[in-house]
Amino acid sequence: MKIALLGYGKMGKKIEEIALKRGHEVILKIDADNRESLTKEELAQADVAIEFTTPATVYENIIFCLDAGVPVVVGTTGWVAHQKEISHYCIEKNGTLFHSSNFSIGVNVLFALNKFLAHCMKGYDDYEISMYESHHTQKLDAPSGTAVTLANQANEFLYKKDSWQTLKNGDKKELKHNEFPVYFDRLDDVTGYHEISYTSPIDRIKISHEAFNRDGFALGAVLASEFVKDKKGIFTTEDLFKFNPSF
């Protein structure tokens, strides 16, 4: 399979390191210094480009790919305001988006027990939801898209717990009763670390997932690159893992 790379930083040189383990090629790279290179014609001869780049660039690389007729495969997060209107694009194009917060298939694994948790604690109100999150300084969104993810994922059943509402750690800002706190710190050295509590007067309930690198993140966008070559939608990790729970 040959792919087109857009970002080359940390992760998308891991993810090429993989890809090339994995027995594919890399014919474009693709970054800030060279953004001149990206045409539709180079793009053209990729069979897949996996987006690794910022929130402020995501929009106009999907929009890019997709113009172009390349499946993508987008691990950017910062960008859930225009889901909606790149959805509706893609389908207009017919083409191919495969899109998650995280590509980790630990990670994934968190979301499923997530939804399951957070299906068995419904009704139980003596227990109080919160998250926390933390990540390197670099990472330039907070909260995390995939606290993000994992946040909506609980507002899907807990009925008391309707919204969240984002808090640097440490902060002591009042939440409506509707509101479960997503705490967040941005540290040095941290690759990516997620925790869900809850907690009541007699006891406390966790779940929690810590990366050691991200050899995880690049593997499974690799894994994902496999899986839509030769498809036509939308797709996410759910399609990819099926870790989640029949309730």
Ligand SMILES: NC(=O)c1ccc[n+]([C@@H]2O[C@H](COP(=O)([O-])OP(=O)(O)OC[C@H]3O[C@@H](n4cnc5c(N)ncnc54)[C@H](O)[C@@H]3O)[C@@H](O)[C@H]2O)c1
Second form
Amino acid sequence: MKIALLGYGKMGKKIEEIALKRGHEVILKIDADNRESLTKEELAQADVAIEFTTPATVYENIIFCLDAGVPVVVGTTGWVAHQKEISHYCIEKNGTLFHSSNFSIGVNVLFALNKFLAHCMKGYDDYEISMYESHHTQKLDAPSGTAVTLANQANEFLYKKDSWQTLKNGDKKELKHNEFPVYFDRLDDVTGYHEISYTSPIDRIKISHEAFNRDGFALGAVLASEFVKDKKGIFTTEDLFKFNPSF
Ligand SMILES: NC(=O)c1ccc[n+]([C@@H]2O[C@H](COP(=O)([O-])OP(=O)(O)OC[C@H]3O[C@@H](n4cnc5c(N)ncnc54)[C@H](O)[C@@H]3O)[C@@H](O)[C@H]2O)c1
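Alternate state requested, the form predicted together with this ligand (shown: the form predicted on its own):
Let's see the whole complex now, leading with the same chain.
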């Protein structure tokens, strides 16, 4: 498979390493300093583009790939506000878009557990839900895209709490009766940590995931590229891993 990398930072470099090990070819590496050398003709030589850049540049890059008719796998987070618009554009173009706030197998298991736990806790109103995430200090968005996915998943199941609020860990803020807190920290050397807990006066249930390095995200992005290469439409890691519980 011929891969174009849009974004050659920490993730782009790790994806290249894993893609090469899996027998793929990286034919294009675009980063901020050579963005002008990205042309539709060059991009069209690729079977798939993998986009890990920044919240400010991801929108333009996705549109560019869809216009070039190249399937695009998007790992960049912080673009949920554009998701509907981009989905419509992808369908209109008969294009291919694979996106996920987290490509790691472990976090996708956590997504499935999170849904199952919220499903179990529905109606047990003595339990207060809260979430916490921490990442390295260079991360641009807060809360993380993964935390946004986890919070939205819980909201779908918990009818008492149908909204959430982002809070810097340690900050105090009055929450509305239907909101739960999503706390975040930005600390040195944290690749990614997510935790969901339900606390009652008598006990606490907690599930969490801790990434030790970026390998899991990069492998997932390459697996997603292999999965999506010859498909049309919009896909996420739920389609790839199929861990989704059925109730
Ligand atoms: N979905 C996941 O599983 C997952 C996992 C890790 C990181 N991420 C997200 O991926 C994104 C990138 O993460 P990272 O750790 O590689 O960050 P990074 O800062 O190391 O790399 C981003 C790179 O994008 C480059 N860039 C900026 N503008 C560009 C443009 N217009 N075109 C091409 N490249 C451009 C920057 O120069 C930089 O090298 C972030 O949004 C992060 O939150 C997602």
